[in-house]
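Starting off, we have a lone chain in the form predicted on its own, written out as structure tokens.
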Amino acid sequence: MSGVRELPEDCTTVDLADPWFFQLHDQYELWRRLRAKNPVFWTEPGEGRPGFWSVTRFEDVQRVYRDNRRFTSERGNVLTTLLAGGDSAAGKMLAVSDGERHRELRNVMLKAFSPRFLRSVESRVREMADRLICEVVERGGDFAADVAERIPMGTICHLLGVPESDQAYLLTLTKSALSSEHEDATEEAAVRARNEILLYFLDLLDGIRKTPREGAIAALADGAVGGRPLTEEEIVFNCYSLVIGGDETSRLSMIGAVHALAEHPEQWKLLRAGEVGTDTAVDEVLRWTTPAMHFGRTTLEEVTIGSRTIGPDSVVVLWNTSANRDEEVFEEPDRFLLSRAANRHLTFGYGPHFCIGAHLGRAEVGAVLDALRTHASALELTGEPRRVHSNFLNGFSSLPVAFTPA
């Protein structure tokens, strides 16, 4: 990385709650040092927020993901909510629920991801990717705005039953809810964006009840947990979760894929020549980009992680960006290798909270890679990429690029 600041000698003094850290430093160098010398470390309390533990090694991260008896998601699952004292959607939204309620709610939401419905969605994804890639290859432009922002949002909105005319508005809100394109964005603006998304789905739900239609929001409206129908609040919270999760991972992975292919031309040649399979390439893109840098849990009792004993009611942050570069699990982890086999990345999480939309996310990234190797023979960056400003999301919000048509 160019233009980054040197890390302090004592890496445990960095403030990982500060988005500026990820703008100004090489996080992967930090993770290398910490995995080697201090794989589970404590961040001191800051102004108006508690301290927290960070977990950096793959096996430790995976173990915590799997354990929903001693760790809970119901007090928040990202730094923003964990450090604010909790999540207002706790026990109501799939991502911040546990136990039997989580299992029942997951089963309700899986109805929206039925094989029949997903087949039609995947066909739509391939058509959209082919058309948008064709257009951007011909004229060049910003891959983020011209392609990556349109496919995932169009797909998840179709899944939710959101009118096409509302998609640009929702995209603006999702891009501000947990990150920003601008360093001067405030937490108040992020809270406002999150509330606007909730209000939007409240209005949409009212319309769907008057005019029933197919889609995830309809599945939620017809669903029941614990023997009772989902409340309006529960439906809206889960629509929020689906639109945020359905947009961010795929969008940032697609942008990161093109950036990585431009930076690693030998991998582009392999993809273009068909010497690597799409599925294998998709998993390496997901490992390399890791759009969600972390997820978090709160301890319910005293636990031991590595050599550290951690008390109850402690915030524990699981750094996916570190786990996905762990040299104990991945050979040559800092190389982008589309042919990497047995790719055990944790980009979609692990255990009970494994991402419900993982299959769809893979299909979206795969459709973009297939369209790129069909329609382009070469690609190059034509400007400086712009990183997202966040302590949660990892990637680029702008990627100027030019292609040579096939």
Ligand code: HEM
Contents of the next structure:
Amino acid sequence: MSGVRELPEDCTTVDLADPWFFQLHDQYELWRRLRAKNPVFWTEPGEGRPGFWSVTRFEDVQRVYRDNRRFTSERGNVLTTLLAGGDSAAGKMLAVSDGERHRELRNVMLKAFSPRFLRSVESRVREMADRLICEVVERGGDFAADVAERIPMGTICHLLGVPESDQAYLLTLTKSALSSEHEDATEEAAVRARNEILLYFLDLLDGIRKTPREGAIAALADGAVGGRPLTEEEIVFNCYSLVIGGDETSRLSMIGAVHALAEHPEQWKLLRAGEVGTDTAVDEVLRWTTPAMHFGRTTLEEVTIGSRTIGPDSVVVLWNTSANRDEEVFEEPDRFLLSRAANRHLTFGYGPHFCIGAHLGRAEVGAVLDALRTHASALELTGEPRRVHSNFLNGFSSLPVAFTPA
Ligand code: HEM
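Which structure goes with the form predicted in complex with protoporphyrin IX containing FE (HEM), now that we have seen the form predicted on its own?
Every component of the complex follows; first up is the chain already shown.
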């Protein structure tokens, strides 16, 4: 349960690298105070790890996302790898590549997101959401396990060309790879799971070379960067990045949608009555839930953010959860308002690394909202939701909920 402990007087002393912080405190209260008094602040080095800068205001976060000349992603883009001193996939995996290589690799991957192929993926998403939500409305259950767990993984598997029979196996692995489900998950188990995912994709690649078929893995296998075909390692790293990028984030946004609708019955009424368009509602769900709390960069030279001067080789963390509640940009930022107009949230990042799967993420949340308003007339929480244990992901891993059929 978040928000049970008081924040310290001096907010800059909190340990943002510790997942427990997010489990036990109200992060939004922290961001409010920091945006007002200390919008760019330094966290001192801790046990065996360097210090780092945090950026909390919307305009500053957006500016850093856009600036891939003075900030690099190649030394990692999430706190854990940035503090560990780098990412083993640097320069090979899209999210942790810079410059020309990043641009070329992104173009290769975009081939898997052609409008024609996306339409077929999207219609599968709608069909899946409709069926699963119809079932959970009839029977009740845990929205996280019975619906949200199945849709994103089903979608990415379809995008990649993974057979349906392997989906449950991949899902178990991705959960332990991000170690967000349980407090007692170990880093060794996470590393083992990551390696097993990579091995799985090597096998799949082998199969696709023998029997070609459509999908992202095929696009990668056919792609070239820097005038040469991608290596097997680069291919499997980038398959992995689609799973890691698209599974838990989408899952947490749809779980968060149901949680928010249960907590805000007047918004549920608006949605049900068709008084708010799906696309507008989806954007507010994405702003409100912000499943990826932060992304990060390393400075390549001295930079100034706000009133702070930051030296080269410094880790800079961009807090999306704070930017998305910035009162300078969003009116009444702490209200969940499905009809919110001009909602320019940073949930998918901004600039050159803007989420490549944003369209799919939106489609998944939209399919869930539409299926809910078709099949349910009311919804209520029937137990305590369980928060994910992470300094990166935001939301709930379990959400017991009961629906009244429409
Ligand atoms: C990049 C969030 C869905 C794949 C990003 C970034 C954010 C983000 C904030 C920028 C990272 C950075 O600047 O370092 C989300 C959220 C999602 C979502 C909140 C769902 C609600 C997806 C899906 C896929 C995906 C469905 C794949 C099918 C990726 C990849 C990148 C990325 C590969 C790296 C892009 C690049 O570096 O050029 N995502 N994402 N994401 N996302 Fe997503």
